[in-house]
Structures are given as C-alpha cells and as structure tokens.
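The chain below stands alone and is given as structure tokens, in the form predicted on its own.
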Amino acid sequence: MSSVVGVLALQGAFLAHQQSLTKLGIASQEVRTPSDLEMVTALVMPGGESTTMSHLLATSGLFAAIDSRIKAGMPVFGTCAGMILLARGVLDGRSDQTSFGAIDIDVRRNAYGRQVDSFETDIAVDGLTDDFHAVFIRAPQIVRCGPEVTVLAKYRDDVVLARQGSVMVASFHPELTDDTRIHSLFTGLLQEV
C-alpha cells in the first residue's frame, strides 16, 4: 500500500494539515471512523480542544483503533491539542479526559495563556538550517520529557517540538504557516517503519 497520511477530522485545523501534506506531494485522507483509519499508514492529530477531542474519539469508536495502531508502530504527529492527546501525563486534564500515553511527556494545557495571549516567534529546529516561524495559540507546555524523548526545538527553555520513536509532537501549529518543513520531518518517519 502506498503511503497515505490520515488527518484526524473530528475537530480542529485538519484541513490546514491536509493542505501542508498536499504541498509536499503526499496523499492524505480525513479520518473520522475506524474504517477510515484502516486506509492510512500514518496519522496527524491536529489542534483543537483536547477534552472535546477526547470525548469524540471515544464516541466515534476511534480511540481503541488509534491506540492499537500507535502501539503497532504507526507514525503519528500531534500538534497542540493533538500533543495533549498523545502525552503520557496531562497535569491539568479533566477526569473524563483520556490520552494515548504514546510519548513519555507530561503537559500542561493552555500554559501560555488564553486566546488573546497567542503569539508567533521564530525557533531553531534540529535538522533545519533556518529557523521555523511558529504559531502558538492557547498552546500547551511540555513540563517533563522522559529519557527516550528527543528534543527537536525549544522556545526559551521550554520544549515545543519532540519525538519518541514514531511519535512526534508540537506545542505550536506548523499547519498555519506556508512552511512545510515540520510536516516533512514527520513524513520522514514513514521511511523508518
């Protein structure tokens, strides 16, 4: 099967992620059901509202299907709320919120403030020659990284882009820029599985 990257399309900026993948010449498909998930080789989990996304994953039947595929080594990339859903620990999550525990990080939701506190800044990214212009919107903060986690970028002293095996996460929204280099780093993981 040729590589098709799924984009979780329950909520959030999934269309912008698809546009980034299209610019890279990579086929993508919206994922809303377990049968959609069967058609893809990797998955992008976009930003949005993490508690709502957690609820929708459970009611759609997707949570168990995605969990099984992640455990089998499917590459997955979570941005903002997607990062929260992939984290091992969510320090300020709701009691009914579940996460996949796919990457050994602990996160704090909306750590950089409310919507009005959103900001943009340039960050140095491991493997990229020039800085990446990162868009932070109600961004979560990685407060702990386990020993197997590779830090790919920081904002000040905070880790904002990280990877563990076939799982990559970002606090920011790379899909909201015209720069596809972060998506390219992720799709490079397809060659490793």
Contents of the next structure:
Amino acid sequence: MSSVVGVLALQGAFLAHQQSLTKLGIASQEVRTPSDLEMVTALVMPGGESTTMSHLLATSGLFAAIDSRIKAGMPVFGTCAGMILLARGVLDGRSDQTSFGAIDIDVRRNAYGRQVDSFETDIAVDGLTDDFHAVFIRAPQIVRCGPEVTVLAKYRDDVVLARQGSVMVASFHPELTDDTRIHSLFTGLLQEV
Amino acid sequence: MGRQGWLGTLDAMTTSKSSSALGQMKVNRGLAEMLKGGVIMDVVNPEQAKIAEDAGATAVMALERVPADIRRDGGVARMSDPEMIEGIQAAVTIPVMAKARIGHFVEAQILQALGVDFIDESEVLTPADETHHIDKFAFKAPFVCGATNLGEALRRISEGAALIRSKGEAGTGNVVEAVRHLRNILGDIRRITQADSAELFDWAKKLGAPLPLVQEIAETGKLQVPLFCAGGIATPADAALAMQLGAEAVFVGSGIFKSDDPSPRAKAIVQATAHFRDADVLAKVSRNLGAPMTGIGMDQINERYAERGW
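What would the structure be for the form predicted together with the partner chain, given that what you showed me was the form predicted on its own?
Let us now look at the entire complex, which starts with that chain.
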C-alpha cells in the first residue's frame, strides 16, 4: 500500500499542512471520519482550537479510532492544538477536554499569552543544518518531558519540538512557512516504522 | 509564488510599513488560519461565552447587544464596555474578539490594550468615519473586516486586515445577503484567473483595488487572507451552505442566542461547519433544534448595514 498521510480536518489549519506535504511530493488526505482514517498510514493533527477539535473527535467517533491506531504504532505529528491533543497532561485546559496521552509531556495552553504576544523566531533543530523559522501563535508550552521523550528543538529554555517513538509534536507552526524540513523529519518516521 | 508571497506584494506596494508590521501580519494571518473550519459566536455575557465554548466555538465575539437588538433599538452602536469584554476573556480559554466602529482607531487602540485576540472593524456598529477605515498596519492585534465584493475585500487587505468576512446583513437571520457577497467575491476571483494580463489593469480599476493584489489573485486563484462568512446565518444548513460556497469558517451573530434553545443550536452549527459536505450529518444535526430566530426579509429593514464601509 502506497503511503498516504492523513490530515485531521475537523477544524484548523489542515489545508496548510496538506500544502506542505504536497510540496514534499507526499500524497495527503483529509480525515473527518473513521472510514477516512482507514485510508491513511500516518496522521497530522493541525493547529486550531483544541477544545473544538476535542468535541468533534468525540462526536465523529474519530477519538477511539485514532487512539487505537496510535497504539498500533501509526506515526502521528501534532502542531500547536494538535500537540495538546497528543500530550499526556494538559494544564489550563477544560475539564472535559480529552487527549490521547500518546507522548509523555505535559503542556500548558496559551502559556505565551494572547494573540498580541504571538511571535516568530529562528530556532536550531536537531538534525537540520540551518535554523528553522518558527511561528508561535497563542502557543502551548511544554512544561514537562518524560524520560522517553527526545528533545529536537528548544526556544530559550522551553522544548518546542519533541519526539517519542513515532509520535512527534511541535508547539509552533511549520505549516505556515514555505520551509518543509520539519515535515520531512516527520515523513522520515514513515520509513522507520 | 510562496504562501508568504502576498506579504512581499504588500511590502512592494508601499514603503510606509515597517518590517515588524509585516512580521506581525504573518503571525496574525496565522491566527486566522487556525480559526478555519470553525464557528465564531456572538456573545453578550460570560454565561453565553461559556455556552459557546462548551458547544465547540473556535472563538467568541464579545459585544453588548447582538445585531438583532442593535437593529431593534436603533441609536448609535459603539465599542463594548471594557469591563464586559474582560469578563468574557476571564470566562473562556478560546480567542475573544470584539468590535470597533469603522474608522474609530481609538476604540481599536483600547481593544488592543485589553488584549483582544481579533478586532472586528464592523459595519454593525455605527461608523465613526465616512471616508477612512482604520490603518490596521499601525496595530499589533489582528483585524477582521467585512466585504460585500472583491474590491472592498482587497481595499481592506491593503489596509492590513488579516481576515475578511462577508458582511451579509447582520441581525436579520436571513442568509441571502451573505450568499450574494460570497458569490460576488469568489465569482470575481474565478473570473480574474481567466483574465489576460492587459485585462487585469481594467479589473483593478473596476474594483478600486491595488493592481499588485489583483495580479496576485490572477496567479494564485485565491484571496490573500482567509475568507469567512458572516451575516444572517441561523441554521446548520445555512452554515454548510456558506462553507460549500467557499467560505472557510462562519461567524454566527444573533442566530444562536436569539433562537429558542441556544446550546443545541450552537452545537449543531459547529457540527454542520466541520462536516459541511456530509448531508447525512447535516440531516442528523438539523433535527429538533426548536425555533430558529424569526428573521426578517430584506424589504422589511430600513437600514442596510452592508452599505456601511467604503
């Protein structure tokens, strides 16, 4: 089966992720239902509002379907809200907010402030020769990393790109720039598993 | 052309904007990107804001009166009381938007100082300036502006708007004007992609829009910033209609909290916006929602808000 990367398309910046994947010559598909999920070999969870996505994951039946695919080893990449959905612990979230607990990190929502505090900066990324221009939008902060988690990039003292097995997370938005190197790091995981 | 190409276009159009203003623009347009596929709901108090967040809204618009009440009450409609906006900011974790009058850059300065996540320079409020819109490049906070046609949309983008919405006709519960505006904007975009290079000069003239932005649309086939729908959405089917026509998210003003039972209607509109192409989902979520807002026909209103803005 040729590999198709799914992009969770319930809400948020899914189109931008698809554009990044297209630039890399990788076929992608929107995932809105459990049957969409069956067509894909990996999944990107985009930025957006994690509270909204959490709702829609439950009502669409996708939460259980994605949960079992992650447990079966499907590579998954979450950016911003997508990272919140994949984290083990969520601080300052809503009590009814569910997450997959797929990577052993705790995150704090909106930790960097409101939109007027959103920013962009160049960061050094493990495995990339040149810095990556990272865009942070009402970004969540990783406040704890478990021992199994590999740190791939930091901004000041904060981990902003991390990986555990086939799960990768970023608190910034690689899909909002024309630079596809972070997406390449993720699609590289498809060959490993 | 890259996805940030339009920033370069704006940069080339004028020398008055600092590079930090353009950098902020990228971050602000990014927030608009995050709101895609979602529903932004008008709320007038923290309780409504919580209902909206519980229902899955991606953001709330904090205002003192929903458009239907502004229409009923008449008089001058202004920016909301900062205390009321702060009460809503404290009640929810999702982005909070608020409205400033067209051209009222001091109201916008106040909203920015409050840390409002998106400022709506809105025709629903009484305009403060009948010639000029706000110079939105002078702000850090992002702006959303209404448009009835492509020329208006491009003028707002050239002033620094990070997001465009159809104006529709707010407070009517009647989707007809929003449909007209989306078809105007998206139809002209489709026509421009068929135009030859000489015709683009005429398009720029006809639209009253900067030529470089028109040329860019001819190349990319889309607006430089996301396009959302607003004005008259009252049902899940209305939201899905706007999305199928090409809107990338919806604002719902009076439609939720002027209906009989706001919470289920809000949830249903969130579902309909996410699954806008799936008629089975739409049929399921449209059931048993109680009465929608009554709504009014265009021949029954004496003032068209959509005509405000220049």
